[in-house]
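First comes one chain, alone, set out as structure tokens in the form predicted on its own.
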Amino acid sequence: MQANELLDVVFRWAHLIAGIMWIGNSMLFNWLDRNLIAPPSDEAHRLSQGKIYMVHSGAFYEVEKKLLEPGQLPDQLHWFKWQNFLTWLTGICLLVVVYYMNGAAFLIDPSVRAMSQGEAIGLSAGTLVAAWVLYDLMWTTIGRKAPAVATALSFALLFGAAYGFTLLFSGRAAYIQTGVMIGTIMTGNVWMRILPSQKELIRATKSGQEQDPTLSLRAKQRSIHNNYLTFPLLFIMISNHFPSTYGHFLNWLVLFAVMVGGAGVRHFMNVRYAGKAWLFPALAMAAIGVAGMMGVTRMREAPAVVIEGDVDFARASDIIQKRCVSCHSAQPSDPQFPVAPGNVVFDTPERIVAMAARIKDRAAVNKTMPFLNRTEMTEEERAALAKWVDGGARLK
């Protein structure tokens, strides 16, 4: 296994286990905010803000919510807060791992803007930044007297982000930065807003003071902002494995559609806990996700070029070996895959034949393949291997 390959496994792993851990924490505590018991108006529970019963593990737990007393401080405090920062420490190394690394090689779509490896890199790292400072200001002026103002910007700031990524970088990596930039809003408002409201609030109970409760209302604000970035963000994570999604060339529409079905979806699981209707809506959400996977996809370009009479396996084949078996084949000769992505190998007719019709979805339909079009397949050749496979993908 090369340096490469290990990094990005090590940083992928701890990434999924880190991520498992900060969402899992993120969703019980929502729940538990969604279905707390009121406690009784009377002055003994006047700092309380609920309280519920459950069981697991083989027992009962009682968990309250509650304000304290000045100068009442446990000995023994949980923090939940290094959960997230791992989440988005191994995200940022798999993106320099994945994307920056190997001249930005799975960044830079030539197709799409031809950059340099430094200008990707720099406008990739750039607007992680830019978005942070951008969403926070507006929520620290705009969001405090006109939050559904800030929110309705939030979004339009946020499609066009993503839309705007489309035009920069290559289809995946355009994707995989609108989910860094996601992640890194999160932490910054777990680490900029939540836990700075939460080191106040224990300042003020140790020096005897009492608790403000605008600062817990403004980090409970950003806490609901991360509850409705979760599904979009969860589905970026694993998008690179659908090129479908990401190469299609309305891979931006695709993405919408997802990100407002996620968080439409997310949206109704959480008031379904204040006794409204939720099932319904949740899954008329969750379809315009679908939509735009099973819709949106299904649209096709113009075909560049048209092929007249028929195309036989020999002409396939000999494109076939030009353009895919440097990559897909037993030995590659390509450096930067030295074994078949996919294990996907193109080293026998009858191999060929067995992946026809995904030749021809990620060769002339999608057109993910050649790996950022590294062997220089051209549209005509794109073109003869569709009309291969729409023939019967013969070998005769």
Ligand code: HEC
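Residue numbers count along the first chain shown, from 1. Think of the rigid core as the biggest set of C-alphas that the two forms share within 1.5 Å after superposition. Note that the structure is a prediction, hence the values are computed from the model and not measured. What changes on going to the form predicted in complex with heme C:
Core-aligned CA deviation for G160 between these two forms: less than 2 Å. Core-superposed comparison between these two forms: the CA of Q209 exceeds or equals a 2 Å shift.
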Given for the second form:
Amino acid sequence: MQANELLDVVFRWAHLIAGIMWIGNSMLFNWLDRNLIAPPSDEAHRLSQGKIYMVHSGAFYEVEKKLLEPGQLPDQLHWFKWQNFLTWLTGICLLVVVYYMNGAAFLIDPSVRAMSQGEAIGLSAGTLVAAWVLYDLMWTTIGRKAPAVATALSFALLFGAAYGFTLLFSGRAAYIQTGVMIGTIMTGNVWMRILPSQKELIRATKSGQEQDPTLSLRAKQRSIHNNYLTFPLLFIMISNHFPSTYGHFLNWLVLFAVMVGGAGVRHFMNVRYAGKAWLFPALAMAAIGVAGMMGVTRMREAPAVVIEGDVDFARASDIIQKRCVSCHSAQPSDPQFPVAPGNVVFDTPERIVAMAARIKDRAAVNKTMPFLNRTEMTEEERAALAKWVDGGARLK
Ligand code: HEC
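Right, and the form predicted in complex with heme C of this protein, after the form predicted on its own?
In what comes next, the whole complex appears, and the chain from above leads the way.
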């Protein structure tokens, strides 16, 4: 195993665990908030916001949500902040290991835009910082007086950035870059806005002052943003497995559809406890996301080359030997891939035929293979492979 792959697996594993803890916590607290049983409206329950009993791991949990009397602060207070920070940190480590190192090979796609490793890393890191600064500025200025305008601008920023990334980076990296941007904004919200306002709450409780409701409201606002961003973010994190999405020529449109659908599902899960109808609207939003993804990925670019006549196996096999087996072989010759990626090998005619549908998809439809077109496959060869598959992928 090469050092790169080792770091990749270690950070990815840690990232997944931290992410489950972070998002899991946040979903649990959301659930708690919405399931609290309202307290009686007497003086004894003045500070209570509700209570809930739960059963788990062999005993009962009695949880009450409340504000504290001045001076009542317990010695031990759990914050739930490191789950978020570790998710973000391991995510950034992954970004560096997978997309920045190795000449930024996964980040740059010369057919999208040719650039040097330094330029690519600068653009990626720079836009991440800029996105947070812009978003935060929007909400600390316009957002205070006109939240509706700030919301509209935030959508424009999100969709504009996602679209912009598809013009700069490889499709796969553009998706991840959008995900890292969302994750960075969420982490900024937690550390720069939500935690400070919770500290202020604690300070006020300690010194017996009135708690400033606008601070709490502001924290809540950022919390809601994070809540809506989770589902779109999680799709992006698994999108690497789906080349039909990131490899599509309208990949940004696929992403828009999924982001709208995902945030929509979250919305109706949120309103669930306000007693509103939620299941069918949530399913409808999921359907919109999935239908959007299917609809867009079915669109095809006009073929660049039209192949006359039939394509036989000999010709298809020639192309694959020339363009694919440097990586997809039991003994790959490409130094970056000491083992065949994805376990896919094209060493025998039977293996080629067995993989025909995937070959067409990756080499001719979304053109995400050969990897970064390192073997310089031509449009004519892509069209020929597609024609061979369309003709029944026969061995003659
Ligand atoms: C430079 C190395 C390289 C070359 C050349 C290459 N691939 Fe790949 N291939 C990869 C890597 C890396 C992966 C795993 C990542 C991914 O799926 O995007 C992969 C995965 C795949 C997969 C499995 C995933 C799936 O979608 O089912 C298929 C099929 C595939 N390649 C087909 C091809 C074909 C067809 C060619 C030639 C036209 C080709 N590859 C050329 C590196 C290469």
